[in-house]
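Here's a solo chain for you in structure tokens, the form predicted alone.
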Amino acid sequence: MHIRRFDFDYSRRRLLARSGALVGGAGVLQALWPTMAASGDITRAYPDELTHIEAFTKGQIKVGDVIDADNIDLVQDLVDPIVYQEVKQDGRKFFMQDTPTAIETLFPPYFLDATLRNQGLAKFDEAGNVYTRDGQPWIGGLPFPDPQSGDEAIANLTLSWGRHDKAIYCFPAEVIGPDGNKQYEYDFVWAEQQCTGLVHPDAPGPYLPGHEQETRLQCIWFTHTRDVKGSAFLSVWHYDQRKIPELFGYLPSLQRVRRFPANQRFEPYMPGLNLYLSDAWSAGDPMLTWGNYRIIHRGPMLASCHDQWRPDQDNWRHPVCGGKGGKSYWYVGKSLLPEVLVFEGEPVGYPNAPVSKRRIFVDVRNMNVLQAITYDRRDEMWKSFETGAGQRRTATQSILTKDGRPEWSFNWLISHDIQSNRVTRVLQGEKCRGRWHTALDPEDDLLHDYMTEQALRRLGT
């Protein structure tokens, strides 16, 4: 007879002893950023039953698994409430994959790197803005690999959303409404452009030239349907995070750009869509103008944080399934991982946001969103915004940074307003209508050819 040191309860034990003190670094036999820096993997910081699906399940699920409405009970404790309700009760399923354990493929190369070289290096200032020892702003990589609060958990989102130097995404979009029907469809294009943390070696350094005191640019352009294609919305972000950014628009219809109120952040970025500026990568706005962050949970959880990227399909589109017309949510994979950390936040610079608070759940390993919870100011659960990524890798095919590593991003969203039962699904597409392609980090200058005044009229027309 086998006899196993470290079995299922003394997993559970450790976890739920370091959830509820809400302290301690992440891991369960070994301190896991410590493990993961030295061998490049976390075998060696949890047991088998956290990185097995089987074994935690002591063999009710195995991967290769559909979990549907009918086993979704055997697993409620490794989803959140949503995820649940859209299995339970409207028809969602998924597949379990298993759980990568190379740290190299949960990262964007540079970005890693940089996490490993600068690890030790980042603080607070008096204000709570992130800084180096040596008082500049951050230098690149996750600031907190090993975060210990709140704080620490949303500046790792803050300071680098896309987690490349620039990048440019094409996002075919649709709204399924509550009978099963597309109620909306729109393609976007999102460019990016970080000023600080840069971490490409072709890089001029950790910051942009003459943009050192911005955290980054953000650059958005509908081009598909007609009636909302040509509209697009350029961000300015500060380095201080206590300072609204600056927006600026081009509406075909006014032909011309304005400026936006500075708070207009809890607004549909077009009619239907469940997306707002504040919901980007779970922290859309500055990381100072929301406040009393909290660590409320460690555990394991299921989640879509590898092998999802589709080359293999039409645009790499995911299938779909789920409500009334079973065409509501993505049909994709989730791995068991071993350790999750789940904070609250709350938007204290918005006195009239329609959000008293969003829980944010981030995979350890990386400290990568893998789904968000927005409460209205009943403080009753209101919509998700759930994430799939992994690298861009599969058997056959990859796309390779400059050095020859698979590159990473994230691949497809979906945002549920559970109380209209409105789902948005966003893919990240190949393309999207208007010969618009995805890149990461290109060599095109985003910053003349996409972010300024006179780029918003050109893309508008």
The other form holds:
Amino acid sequence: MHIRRFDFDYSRRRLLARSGALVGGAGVLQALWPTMAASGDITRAYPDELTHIEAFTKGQIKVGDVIDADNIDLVQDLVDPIVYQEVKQDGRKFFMQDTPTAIETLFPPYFLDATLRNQGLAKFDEAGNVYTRDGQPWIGGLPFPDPQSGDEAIANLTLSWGRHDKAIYCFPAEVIGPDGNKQYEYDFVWAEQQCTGLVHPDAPGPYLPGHEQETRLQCIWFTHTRDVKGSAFLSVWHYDQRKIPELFGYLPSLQRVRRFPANQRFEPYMPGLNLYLSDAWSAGDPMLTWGNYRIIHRGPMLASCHDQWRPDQDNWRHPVCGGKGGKSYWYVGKSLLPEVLVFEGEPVGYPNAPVSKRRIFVDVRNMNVLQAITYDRRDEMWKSFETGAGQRRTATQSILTKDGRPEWSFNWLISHDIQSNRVTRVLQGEKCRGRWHTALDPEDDLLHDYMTEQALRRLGT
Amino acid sequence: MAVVGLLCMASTAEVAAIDWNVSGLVREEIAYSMSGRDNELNLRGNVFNDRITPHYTHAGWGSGANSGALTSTYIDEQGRPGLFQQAGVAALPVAPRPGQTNISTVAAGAYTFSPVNCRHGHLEARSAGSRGLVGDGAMLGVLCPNGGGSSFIPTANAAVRGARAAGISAQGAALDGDNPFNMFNTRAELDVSASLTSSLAAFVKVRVYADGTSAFGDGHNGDLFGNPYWGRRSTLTEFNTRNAVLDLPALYIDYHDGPLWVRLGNQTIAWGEAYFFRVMDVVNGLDLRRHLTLGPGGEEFKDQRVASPSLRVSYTFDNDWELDSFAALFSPTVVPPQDSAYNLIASSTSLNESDEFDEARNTLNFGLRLSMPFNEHFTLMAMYTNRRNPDGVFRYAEAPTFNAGLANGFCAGAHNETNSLLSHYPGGALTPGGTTFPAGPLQGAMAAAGLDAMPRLLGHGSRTLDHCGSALAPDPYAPSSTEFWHLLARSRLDPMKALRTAVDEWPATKWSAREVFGFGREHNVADALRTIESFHSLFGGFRAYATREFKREQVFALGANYITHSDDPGSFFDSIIIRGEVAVTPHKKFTDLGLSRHFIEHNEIVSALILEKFHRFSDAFPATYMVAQWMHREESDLFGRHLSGTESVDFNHFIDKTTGDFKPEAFVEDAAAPRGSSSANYVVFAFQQPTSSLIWRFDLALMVDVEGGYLVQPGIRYRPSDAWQWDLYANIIEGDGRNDSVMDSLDFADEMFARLSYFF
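Show the form predicted together with the partner chain, please, because up to now only the form predicted alone has appeared in this conversation.
Whole complex next, starting from this chain.
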């Protein structure tokens, strides 16, 4: 038990004060990052009520409690407005978890290593791209682990999406219609290959040879349903974040790979899906094609940041709840996060975008996205992009890195278009239709296997 | 078999590890015709079915002047005329030179014994007891309703012999049919993919397509799926009946190892930058049996490309350059079946391609393409393909010795009707003023004149000239002279040349027309009408046989794409993809306008320029996809027909509508030849506009043939769930009627079509 050295409202006052100033590092009692780096734990950085929900709610909510429409008002200030609406009005529920404090539970190990190793080495150039102090492309980990601006916050999200040098994610996705029934179902595979900022010990260095001027290669291919199966797209992200990525696609109807214009990034991948190119990791566009980033808030929040992996369930699938059909949302756990940074950005490089801004909620401990709310051109809330993440470890099972440490990744997402009341519910499954299996830093040659025009053609049918 | 073998090997080795994935669809495809008439190339839609068509060279037509007009006379290379023209030529003041072509001694109507022609005229004459021109049962002539017809009918009313018949042919009218549906078909597809190892996978697609269209109409329906390629299979991996086909458009294994990718098995390969316009897309032919190419434009040729057993090897170099190569078993383009909604070949012509396909069977097409991305904006491609052109080139083919239950009197041999005429010649002159001969047999007279007593077939294994020696065969559904000319002109051929070819390149026909009757080559409309109307009067109706040869050719192509960049991200000119490609085929063979086996040969240059753009016009709708394309072709039209065949005209342009007599142009050499076009140009603009969730999508495609004509295809796609999809499209096609654009050839296909798909 952390000793309460301050009264209950101290942390609230402190965070509110820093929100108003919009500057200052994370942590209430001590600066978060030096504390975490030194002790491997956040405990000394925050008072007790920010790491214990029971303390925060003065005993009204305890770990293990189920939050539903009856008690959501007790924690209304701790959830974003869309989650509040889902629970209050649409039957969503979640249960309370305790708050993890150990730093290694919040990162993929190698990414954490690089973040600690490379602290203080990042800077923006005149254009706004991130370089090392000696002018080289970023060398891995969070470039700004304690962001002081929206620009630094978005850079943390954009330069490395999945926080692994390479990864294959299998995504069974379902779209739940306004009537609460499943309207669409898609399976797709998402593969990422970082080109700069490599962190794995087996990497040839911080850069992928021959791709030093690229941020990443990313490929998505659909394996279900029948009409979209074989559709595959490859994005080549330049390191210069002012440039629109190159986009190549294989459409089964055309039976060949073609180059596509990639400047239209606010269209659903497939009919019914709430997911757009722009939504990926809440940082789906090159960061300098957006602008006016600004921090608007710091404060505690309930979010799904640990123990989100369900190897006990078929295909790592969470139970569902809510909506008219009782299956609109994942039934997951959330814990009290002591400090969440909320910042906004505007799609200044997309004149006809249907989006006025995106409000992004990140956990200051690991700068991971918890929620992103997109606003329409009338400045009204449009849709969410809520994620759950955590270590690949349970009491009985684990997935380990090469050196034996537990892996970490995100596990699920919910994108709720609250204007049409259509929910896209995506799972990072162990597998999806086809032979595809999720893999973090696999030994496969992702570059040749999935990141070429030839590969797109092969993946297509 | 290799695929099956590898699958078996992999199955035995790692059966437990194989990951299977099965999906499919069932779809109803319905197209309702909006043209108000059936395709006139089908028997059931043929406007000539009920017509009793006049013979313009008959003495009873018009003033009778046509009948007496002198037409060309045959003079062989030794200076000899045909047997029946010996007297006329002998009367000339100057003896002909060998091969002389400007002698005219044959009265156009000398052998036009029948004033009319009609469907079943030949059979009717036979039924009426015609014993033929000389009473031997050969050259039965024609008999049409109301007494019009042959003079050979012993019981016919002498008063109406030779008279033009009135009214219509009820028997012919009975052939008329109508089907408001161009399609009422059911499709089922099943995809099975198997991941055998991390680098080895297999894929099979099974497609079943059943035609229900015929249940909704009447009239004759053709064999919708059979072709004499592999048995009656049109593609190697199919099983078909007259009304259904099951095929495997994909059956292959994939192997990849780093930058190397190998695909082995039945597959399709699509290359090229343009949509729908096939410039670099030369690997596979098209299967046009289902919906021609009139499906949703956005689906391009997905359902049409003919899969063939192939080996495809691709290698990606470190600089992202990719070398893609293939070797594929030759598979021909499958043309739309005759007597079906989208038929493109007149039903009066029979396709018999088995011999020519056999010649190309088991041969390989091969090629490679190098894709060279130079930077983030610009990629260059180069391609070489060596192939047998799957589209083929058409020519006359040898007719069967028996057809429609009748011995083919055009063929050389015992049943040759002209030979029968010579054998049973009654003596005297066959026509008033004609050469007088003693009673037959006259084969001796032929020999005495230095002419062949019988046609000489080439034999020696010739695929086309060792059985019949003619491309013609008697047929109850045969076209009249008027129809013959009309359909050939409509098919972008030169009717006069086609008639000349049918005679001169086929020894039995040549012997009969030239060496016996003495008809000279058909240089003008009068010559041509003389020959064809004589044929119809003597032999009755006949159909022509044609085939395709699949000539080897080399295609060289270059392509490139470039994406624009503007500093103003809102600019319409930002992120436009500019694509271009050009293909050159040296010495490409094209169908001769007379269906000769001496094909047209030219260097073909085909090019296309494509502008492609996604643009958001408002925040309310997702980006609009737009594409504009221009295709330029130097030698052929979009269907591969040589451009010298455009604007072919009907012969009624050469008949005075008041008097019925030949106009002066009817005697002008080649006045009826097609005018031709110097090049073909097509412009396409298309867009797709989805709604915000992509559940609805509105399509519009417009293709303009700058010669005159357009195709407009509006469409709506509705996808309410992952299991169901509705498509509603229309094809609105308008030609300018000058027979110079591809739209003139598709004008019959106005339709609205709907598809209801269920995915599983």
